[in-house]
Amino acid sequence: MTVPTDLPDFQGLRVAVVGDPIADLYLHAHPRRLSREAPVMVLRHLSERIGAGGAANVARNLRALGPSVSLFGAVGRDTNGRELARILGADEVDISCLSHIADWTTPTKTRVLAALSRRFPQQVLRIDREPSRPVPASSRAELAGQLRERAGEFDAVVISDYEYGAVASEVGAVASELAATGKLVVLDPRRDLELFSGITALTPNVEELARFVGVEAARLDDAGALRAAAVRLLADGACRWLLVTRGNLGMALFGEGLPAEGVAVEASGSGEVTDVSGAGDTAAAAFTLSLAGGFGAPEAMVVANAASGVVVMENGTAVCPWPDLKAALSTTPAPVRLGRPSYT
């Protein structure tokens, strides 16, 4: 198993992203003093901006690597929903199947970042603004119908579930149908795996995998426990491959055609990690695109690891453009069998 040296040109590929777009609001401030009213810091507002998170971040990461991308999802008819649509449109993501729901709040994560002058900003608080109800059933049915109708246009489908209701039984049924016909379908899951069968791959992080199999996440730092959890999940027949993102421990891959113990790769990237926000979105995007571009699953894991190593060096959700990914592959670690002594 080696690191791929020749990165394909992904521009001819077409990918659908299905799931929950999220507005990431970054509020930058300067710390001034402790408050006299309560034991809290007083910050002076400097600036703020909205970025694309969740399924919207997956779409932007895919688009940065070259393919044409269509997003199927829902936002509210509010300021943040309109801004997400503007950001995606500016990146030339097809949003013709992005629903704008009346009386529904676009999921928004507000991150307050503070720093002294000439210092790197640090996140001090996050506030989540969430809709009071999931995506309505009528919108879910419309989304699934649009995906089924347009499925022939796409080389791959990425499903990004952030538990706001877009990914439910309707999408699960269509995704399983498409997978049964040979379509490449990758799910970045949060829950409800029973809705899916026979899809190409799942890309959970360690905490999500632990929840799926009912164990403590800390136990899965051990290679044997991680392997056992993966075997249990694969036995359910939901997918062919299981890619587990492990934070500073890198990634591990299990499934079809791989050694029984699985393969793993150390975390990629140079220097101190700045922000892990959205790294899982990047991994799902790069892994899917690599499979669609003809790589085997271990090589696709290496590419996903390299792309994630690029974006965690940025502040906030970020994308890994094709030239940056190609450069990162020259220094990214090679995959080894999980549990091999050289893997730490």
Ligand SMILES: Nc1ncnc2c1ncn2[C@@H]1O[C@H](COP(=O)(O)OP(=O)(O)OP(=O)(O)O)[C@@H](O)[C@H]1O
Contents of the next structure:
Amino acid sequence: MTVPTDLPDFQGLRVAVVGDPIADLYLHAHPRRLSREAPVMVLRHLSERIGAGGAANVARNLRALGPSVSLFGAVGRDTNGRELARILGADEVDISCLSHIADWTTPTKTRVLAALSRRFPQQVLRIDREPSRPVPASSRAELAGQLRERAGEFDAVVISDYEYGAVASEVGAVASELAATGKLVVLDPRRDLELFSGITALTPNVEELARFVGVEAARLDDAGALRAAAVRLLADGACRWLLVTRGNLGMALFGEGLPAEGVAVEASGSGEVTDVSGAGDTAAAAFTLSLAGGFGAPEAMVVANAASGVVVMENGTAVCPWPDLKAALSTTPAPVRLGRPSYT
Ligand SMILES: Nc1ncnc2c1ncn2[C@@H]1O[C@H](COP(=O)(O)OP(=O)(O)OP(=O)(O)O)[C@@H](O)[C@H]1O
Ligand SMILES: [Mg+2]
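Having gone through the form predicted alone, I am curious about the other one (the form predicted in complex with this ligand); can you provide its structure?
Then the entire complex follows, led off by the chain already shown.
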């Protein structure tokens, strides 16, 4: 098994994203001096912009690779919610099933970035603004109903749970139903795996996998421990394949038709890693699309790893456009058996 040389253009595919959109607010400032009021830096505000995070980042990452994309989720009826809708609309993401909930705060992560020049911004503070209650039951039922109704339009469904409440029993039931009819369903999970059964794949990071099986995350750096955790999770029947994203260690894949020890790839990309936030969103998007485009799971992992290797070299949550992904495939590492030098 090698790196795929040809990348399908993905343009004819249609993908649904279900989950929690997040507003990423980047506040750029220039450091001036130490404050006389407290031992803190005084910064001069330069500019700010909102980026698409969480499920909205998954949607933008998919769009950058070519398919048409519909987002099912909820934001608040507030400035950041409207701005997210505008950004997604500008990217031609279908937001007809994005609801704007009254008296609900759009989850917003504000990152204060200080820099002497524009080139090397340093994050000095992050403030999370969160809704005081999860997405209400009526909105959850509405979005699950819309997904069930429109499911026939989509070649694949990606579920992106950021624990703000869109992904709960209603979405779990529809996703499991769709998977039972053969629909490609991928979940980037945070919790509540028992709500899902027989879906195509899960894409947890190591910390999430560790939490699901009740071990310490640091232990899963070891190939044997990682394999044991994966085997335990797969035994629950939530999914057919388990793609574990391992930060700077790359990725590992377990499940149907694969060698029992699992298949792994080292992290991709030769440039300097600048910002890893959102790399998991890119991974889920590229993995799902590659499966929908006809690749087997190991090739889909290689493509996902290459795409993630592109976005970690950019500031803020970023997307990997199709031509950049195609170019990255020529230098991205090939899969090997986990813990072994080669995949044969
Ligand atoms: N430091 C790094 N160097 C190279 N590649 C990286 C690095 N961090 C992440 N990646 C790539 O991005 C993929 C996803 O990253 P990670 O495992 O951190 O996901 P995550 O924790 O879900 O991220 P997030 O939740 O911020 O989106 C990794 O599997 C790897 O391919
Ligand atoms: Mg993640």
